[in-house]
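Form predicted alone, single chain, as structure tokens, below.
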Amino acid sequence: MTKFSIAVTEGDGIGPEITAEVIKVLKKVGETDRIEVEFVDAPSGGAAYKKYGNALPDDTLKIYRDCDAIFKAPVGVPDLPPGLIEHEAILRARQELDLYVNLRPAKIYPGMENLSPLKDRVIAKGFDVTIVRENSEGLYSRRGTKTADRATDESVFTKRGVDRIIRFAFDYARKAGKTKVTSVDKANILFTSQYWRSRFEEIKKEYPGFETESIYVDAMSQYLIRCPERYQVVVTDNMFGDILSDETAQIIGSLGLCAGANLNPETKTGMFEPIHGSAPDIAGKGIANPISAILSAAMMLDFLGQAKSASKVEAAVQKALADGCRTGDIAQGMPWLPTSKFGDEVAKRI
């Protein structure tokens, strides 16, 4: 029996609803694959702020460090100052744990092509793009000032930060059997992007056999729509990765279909989360899409060395979709299931 401890942040809004489905699926795959999972409550987000006066209590941070992996549902409530949750709960966790990789794969599963806003001829060869986003520097470095008549944000790029994310992208591509790595920047304007591109050009020499390309972010935002078949693994900075990964999620049909991971391969620390928000407007209605959260849990299993179990979970999601199971956001006129029932259908197929 393999044992793991998982820190669980239920989050806010729809967070508890989709977390329940993640736990359901993990328990089911645990039964089939002899994996024992201990779920450890780790409060963070808006509810935690209101209860403890801190959106990321020190006790939670300790739990994050002590557990084998972290599952974090979306955090955020509408009645707190803008940026408070993002800075205290999200950015602080990533930076305190040095989770410098944000990994966001997006693919169109067979039979789900109708969800994409792209024309059939554009996605005829499929869509399978992974955004590798630098997760600790750039414009999200939490450095800046704001006064009544001026605001600044400092974009910080370091050699260590840039080099390690670019190398991760190549290593990830090699492990995934990919042949091309694309770097995205704004080197025609920004000093930081010029530095990024120079490091990419140097590091790619360490990885012969890969096709490589550097593209400006404004062009890339167009190419993902016009010719997505050209791209496999895309590595970019924090801000551009945030935007482009939301674009790829919409291309496959919904933010609710895209998984996310925050990683530090060196310390073997991983936080896994859906890429969408807490959606307080639909909280408690039982209509949230748990797919992104469940696929994030599959990524977590893979991170924990349980590749077979991870594949089972992803395959169960794919089979449920192929069998016509839908949540409301992706139904497009088909009958749809509430959150818990969709989770049941995934668990049933493991």
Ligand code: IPM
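Definition used throughout: the rigid core is the maximal C-alpha set that superposes within 1.5 Å between two forms. Numbering follows the first chain given and starts at 1. Computed from a predicted model, the values in this text were never measured in an experiment. Compared with the form predicted in complex with 3-isopropylmalic acid:
Fitting the two forms on the rigid core leaves the C-alpha of Arg121 displaced by under 2 angstroms between these two forms.
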Given for the second form:
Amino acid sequence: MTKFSIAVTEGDGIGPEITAEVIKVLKKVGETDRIEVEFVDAPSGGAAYKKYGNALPDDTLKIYRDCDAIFKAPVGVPDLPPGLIEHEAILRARQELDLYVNLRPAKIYPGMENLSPLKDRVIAKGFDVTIVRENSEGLYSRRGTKTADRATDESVFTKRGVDRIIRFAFDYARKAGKTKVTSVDKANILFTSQYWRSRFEEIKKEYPGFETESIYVDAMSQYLIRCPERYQVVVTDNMFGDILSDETAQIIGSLGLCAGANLNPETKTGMFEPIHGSAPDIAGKGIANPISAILSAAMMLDFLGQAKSASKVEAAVQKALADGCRTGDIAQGMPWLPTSKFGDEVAKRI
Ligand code: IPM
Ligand code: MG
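Let's compare: the form predicted alone is above, so bring in the form predicted in complex with 3-isopropylmalic acid.
The complete assembly is shown below, putting the previous chain first.
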């Protein structure tokens, strides 16, 4: 019997509803694959802020550090100043745990093509793009100034920070059996991007056998729509990765389908979170889409060395969709299931 402890932040809004489905699915796969999972409550976000005066309490941070992995549902409430929870609960967790990799795979599953805004002839060539986003520096360094007539943001790129994320992208590509790594920057304008590009040119020499390419971010935003079949693993900085990963999520049809992971492979720390928000407008109605959360949990299993169980969970989601199970947001006229029933259908197929 393999044992894992998972820190669980059920978050705000639809967070608790989708977290319940994640726990259901993990319990099920635990039974079939002889994995014992202990879930440790780790409050963070808007509800935690209201209760403890801190969106990321020290106790939670300790639980995050002590557990084998972290599952984090979306956080954010409408009645607190915008940005407060984002900074405390999300960015601080990434910084404190040095989760320098933000990994966001996006693929169009067979049968789900109609959700994508792309043209049929483009989809026919397949869409399977993973954004590897630098998650610890760049424009997210929080260095800058703001006065009444002027504001600045300092974008910080260090050799250590840039090199480690580019190496991760190649290592990930190799492990996933991919053949191409694309780097995205704005080297025609930004010093930071010129530095990034020079590091990419240098590091790619350590990985012979890969096809590589450097592309400007504005061009990339077009190519992802026009010729996405050219891309497999895309490595980029924090800001560009934030933007492009929303684009890839929308291309596969919905933020509700796209999983995400924040990782530090050296310290073996991983925080797994759906990439969508807490959607307070539909909270408590039982209509949220748990797919992104469940697929994030699959990434967590993979990170914990349980690749077979991870594939099982992903396959169960795919099978449920192929069998016509839908949630409201992706129903497009088909009958659809409430959150918990959809989770049942996934669990059943494990
Ligand atoms: C994301 C989000 C966050 C980010 C926000 C909520 C701070 O957009 O995870 O992509 O900008 O990184
Ligand atoms: Mg974002």
